[in-house]
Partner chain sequence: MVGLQLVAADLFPRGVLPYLLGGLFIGLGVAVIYVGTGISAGASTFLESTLSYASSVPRFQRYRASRDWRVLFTLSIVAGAAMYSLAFGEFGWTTDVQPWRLLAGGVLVGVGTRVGKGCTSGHGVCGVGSASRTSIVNVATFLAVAIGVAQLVAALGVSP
Amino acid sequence: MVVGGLLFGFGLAASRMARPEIVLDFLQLEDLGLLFVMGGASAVAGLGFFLGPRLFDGAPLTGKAYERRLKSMDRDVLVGGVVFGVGWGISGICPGAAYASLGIGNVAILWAIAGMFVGAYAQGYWRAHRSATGPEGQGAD
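Could the structure of this chain by itself be given in the form predicted alone?
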């Protein structure tokens, strides 16, 4: 897992996805270079998902069988996606790239990382409160 994280972080830094100004230029359609990075990463990941189950009996770290985890599309997924996208657009960085950005010396990104933790805590608190007080949240994971 550490090797995977190191490769991921190195790839983000080498492709300049760890620099918020590059990501913001991409999101404003001014520099589409990151489209090639995302396409290349998707192709490699797709190849891994295709070959992994055919070459191994189980996942290398857990030993569990490869299987798809289907998730339903509901209101929470849509709201979470919108909130994530707005946060990404404002900060110019997604969570994985934020840690890689810290690794290349962008200390100011600590504000964005702190915001991610506060947002995740607030969402967990809100969900727990909603589950405890109303029938709407019962049965949620």
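Positions refer to the first chain, counted from 1. The structure presented is a predicted model; accordingly, all values stated were derived computationally and were not measured. The term rigid core refers to the maximal set of C-alpha atoms that superpose within 1.5 Å between the two forms. Compared with the form predicted in complex with its partner chain:
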Contents of the next structure:
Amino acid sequence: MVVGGLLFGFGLAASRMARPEIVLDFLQLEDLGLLFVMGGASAVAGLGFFLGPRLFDGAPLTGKAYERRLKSMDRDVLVGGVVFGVGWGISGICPGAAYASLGIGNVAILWAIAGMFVGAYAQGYWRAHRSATGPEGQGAD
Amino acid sequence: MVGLQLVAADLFPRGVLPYLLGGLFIGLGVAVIYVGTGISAGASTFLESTLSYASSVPRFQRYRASRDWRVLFTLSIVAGAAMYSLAFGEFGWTTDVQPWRLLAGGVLVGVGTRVGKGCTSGHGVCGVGSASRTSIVNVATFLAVAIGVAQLVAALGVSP
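Given the form predicted alone above, I would also like to look at the protein as it appears in the form predicted in complex with its partner chain.
Now the full complex is given, and it begins with the chain already shown.
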């Protein structure tokens, strides 16, 4: 976990994704380099998802069975994607890159990390309230 | 040929290599964790799982089982980025993007990533890497919206 996290953070810093300016340049279509970040990352990750189950019966460190990460498709996925997109477009930050940005000494990013916690808390509180009072309560996802 | 090079310089003013190498490292991190532990690591669930230390809202308590390794994972991301920036003399860089943009964007990202079940790493790297249809839909949605919003913000003259 630690080794993976170190590589992950190293990669985020190396790819410049930890800098909101670079992400905003991408979203303004002035530097499409980020396509290579996501492409490269998902290709290597995909290789891991492919090889893991073929090399071992279960994960060597935890004994956990390998499962595909499939999340159910529903309206939340679209709504969340839109809200996330607005936030990403305004700020140029996303969760992993924000943590990495702190690692490169970017103290200003604490504004964004604080914001993310507020947002995550707000939706958790609101959804807990909704499923407690709502008649159909969409419940667990 | 010359025309092609011009287009490439236009679309990739900082070149391609740092992005590609960075992406390969990100993917390697995800792959190492998955092969070693069977876990698909996304970065955004840390927000909710960490809130479970401080809040009794049931939604956050679901993540009790995973909250410790998520804190470890996140600290490792910070450390990994610090290692890179110290090794290449880039430590101490700060963003010029204004605090209100970071804060407002952060709040929306916090809501969106949790409602949408993932973020750029969870859906974008793990999900797309395992060819999940849900993730591909989510990534296409947030990419399209983010590009539109970023263009709008720039058009309004907000900079940085």
